[in-house]
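Taking the form predicted on its own, here's one chain by itself in structure tokens.
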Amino acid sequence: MSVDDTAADIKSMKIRGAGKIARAGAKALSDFADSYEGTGIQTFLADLEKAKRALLESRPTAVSLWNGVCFTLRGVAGTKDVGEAAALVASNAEKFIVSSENAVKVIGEIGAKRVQDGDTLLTICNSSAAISVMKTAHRQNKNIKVYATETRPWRQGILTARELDAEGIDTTLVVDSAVRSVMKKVDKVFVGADTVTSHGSLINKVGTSHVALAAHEARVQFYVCAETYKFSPMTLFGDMVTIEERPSSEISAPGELPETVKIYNPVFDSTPAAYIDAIITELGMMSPGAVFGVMTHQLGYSAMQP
């Protein structure tokens, strides 16, 4: 798929989920480099930069996309010709995609150790990493039940419920506003992540903060399942995470409300680190306070600046 097609599919949410978005961005750049017909390295680098910007602008909040794209382009500026540059882009993209997919498996294995036989779990949206924990626990013959929130307005919870049910997991779909009502039946919460900031806060699908608040009040453990490429290096330098707002048509059909009624449709919200028991990554389980150290060790200061 072309860069423009991939960017359009990300923007329209045809491609959704932080990991899938990141992998799609890396693959689009690889395809772009592989099919490039020019011969001048400077022109190639300029066109590659345009492709990068097109992808990043398709979903400004998704740090996974930013990190995936930047990983794919690592070292390209120092190449001598188009052939070398294109080969490096393809190699980087493949490494990122394989690493990303493996991270979900490892997170599932680590997270499943926190699940006990007979546990009732709750999740929001459609996180591959959180689902991996539940599937792994189920495959370990642990008898679990799962509540999946509907997750308006795109109803990604439907996807989660279908996937868990296909695995043979006892699954119940609940409307978002029922979270507090069912929390008294829940033992642990596992959610995914769009972005994790340097101070350990979670940016995830809108409604996640409500789930965390309900879990905190009910003394239910709240776990974030996040690949380390979802850690935001920009927040180390004071940048704020942009909360994307989507069209009002996702909430209300034209003519359904008076024109004077405004609609606010944010995609994500922020959950404070204080409400997070642990972050489960492919490197292991860590406290929100450990994110800063992991981020700097993994990338180094110079590599983290946009």
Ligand code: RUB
Second form
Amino acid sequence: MSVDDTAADIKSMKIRGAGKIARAGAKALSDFADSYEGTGIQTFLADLEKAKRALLESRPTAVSLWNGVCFTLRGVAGTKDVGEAAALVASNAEKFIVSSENAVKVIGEIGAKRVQDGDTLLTICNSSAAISVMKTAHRQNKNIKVYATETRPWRQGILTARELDAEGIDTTLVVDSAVRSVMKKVDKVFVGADTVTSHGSLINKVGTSHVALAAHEARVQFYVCAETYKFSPMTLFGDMVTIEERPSSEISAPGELPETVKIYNPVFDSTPAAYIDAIITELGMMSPGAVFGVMTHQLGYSAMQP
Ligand code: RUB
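Condition change, the form predicted on its own to the form predicted together with the named molecule:
Expanding to the full complex; the earlier chain stays at the top.
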């Protein structure tokens, strides 16, 4: 698929979820490089830069997209000709896609160790990484129940409920405002991540911080399922994560409200590290306080490149 079509599909949420948009960005750059017809390396690099910008501008919050795109273009500036550059883009993209899909599987296996037979779980939105934990636990014959929150305004909870139900998991959909009431019945919360900051706080679908607060109040464990390419290198340098605001039409139909009523539609929020029991990554489970060390020492210099 072309870069412009991919960027448009990410912007319109046809392709959504932090992992999927990162893989779509990598694939679009690979397709772009593969079908490139020019021969000048400098023009190719400039065109790749434009393609990168178009993808990065499609959605601003999930650092996964940034990391996926940057990983795909790594080393390309040092290549001699278009053939070598295009081959590197394709092999980087392939590596990123394979390792990111594998990370979701590994997170499922690690996270499932925290799920006990008979547990009632809760999740928000539609996270492949969080769903991987629940599906893995279920496939291990653990008898689990899951509450999926509706997740206004896009109602991604419907997707989650369908997916869990298709797997044979006992699933209950609740409206977002029911979270505090149902928390009394919940043993553990598993959520996904769009971005994890260097001090271990989580940026995820708006409402996640309320879920975390309700879990904290009820002494329910709160786990974040995040591949390490959701760690944001920019936050090491003090950058704030941009919270995407989407159109008012996602909340209210035209004509439904007087024109004087304003609508504010932020689609992500920030959950402080203090409300997170652990972050489950493909490298293992870690406390939010360990993110800085993993980012700087284990993932190495490339993870620190803003
Ligand atoms: C999706 C969302 C998901 C994370 C993680 O928001 O907040 O929890 O992206 O998903 P949106 P995954 O629907 O606005 O993209 O684990 O699949 O990467």
